[in-house]
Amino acid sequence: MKILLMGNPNVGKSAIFNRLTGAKVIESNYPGTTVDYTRGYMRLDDEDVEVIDVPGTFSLEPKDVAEEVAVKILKENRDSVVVCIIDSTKLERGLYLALEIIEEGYPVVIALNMWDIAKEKSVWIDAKKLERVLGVPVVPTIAVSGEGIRELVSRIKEASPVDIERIVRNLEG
């Protein structure tokens, strides 16, 4: 199993990466840019899984140099689960790109990252409503602080595909 971190720029991938891995990095350039990413590992269930802190990117269609990379790191890695790493005082924007990977058939957890911000600028957010209208993982987390980790890490077991007409229905209904 390998996981993805995915999200738009800024909104913390890098910080969950180091509380996931322990900083246990590997920089890499993607072949032909001069884009970075970062590799590492961390143990899930006595295995050591390969976490890789994706460039930031705002949609499937790229339209820079690291969203490019970003996209073909998602192709490249098709049997990967995907936590997409939201900034909870924007979780529309977020959600676009959360929604055009759980579009593409991936596994994927969403990360409520910023959870201490949104709550300070009043943004309330129903996690359990939006996990059952997704029906993918939801967790709450401050990145910075380490709150939520535990539980994102533990709910990665979950991710499975999702039918995306479910969630349509879901919305309407």
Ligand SMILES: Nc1nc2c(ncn2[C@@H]2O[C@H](COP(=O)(O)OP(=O)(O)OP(=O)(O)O)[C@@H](O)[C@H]2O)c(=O)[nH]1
Second form
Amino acid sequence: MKILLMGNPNVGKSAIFNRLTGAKVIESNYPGTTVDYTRGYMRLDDEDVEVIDVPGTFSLEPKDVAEEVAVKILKENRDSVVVCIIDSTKLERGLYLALEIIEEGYPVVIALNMWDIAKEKSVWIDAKKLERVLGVPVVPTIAVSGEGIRELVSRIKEASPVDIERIVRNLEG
Ligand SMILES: Nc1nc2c(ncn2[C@@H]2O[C@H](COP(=O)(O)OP(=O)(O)OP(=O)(O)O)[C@@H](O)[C@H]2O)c(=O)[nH]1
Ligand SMILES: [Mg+2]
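Would you mind giving the form predicted together with the named molecule, to go alongside the form predicted alone above?
To see the whole picture, the full complex is given below, headed by that same chain.
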């Protein structure tokens, strides 16, 4: 199992990566491209789990080479849990990607990062409600202060694929 940190550009993926991993990080170049990404390890239930700081992307339909690499890393690591990092002040475009990843069948945990900036801008997101609607853990985080990171880590093991057909069957009664 690996942990992939994914999200739109500039949402705090690397800041969260730094919080999760230790000093030993590995810079990798994606073969055949000029795109670099970082890998590291975190301790999870007495195991060292690989964490990948995936290049930012807006969707799973790549528009440039960095997005292409992001999608390739996702597809090459089917056994991963995806921590989807969303800028809380840009919820809609972040959810667009998160929903695509959920639909692909990956177990997902959502970090609502930049929670401090959202608060400053009086943006309020009902994280619990979002969690119920999507059926995946949703945790507010402030990567620069570390707030929420412990909870984010503790909820990684809860992540499991969302069975969309089952939800529809339940709704239909
Ligand atoms: N106020 C605040 N700033 C944050 C938070 N998380 C990250 N930042 C800042 O936002 C900027 C972008 O963070 P990065 O971690 O580089 O974002 P990224 O998603 O890795 O960006 P790319 O790799 O360029 O796509 C940096 O200046 C961070 O210090 C947060 O929760 N609150
Ligand atoms: Mg980064």
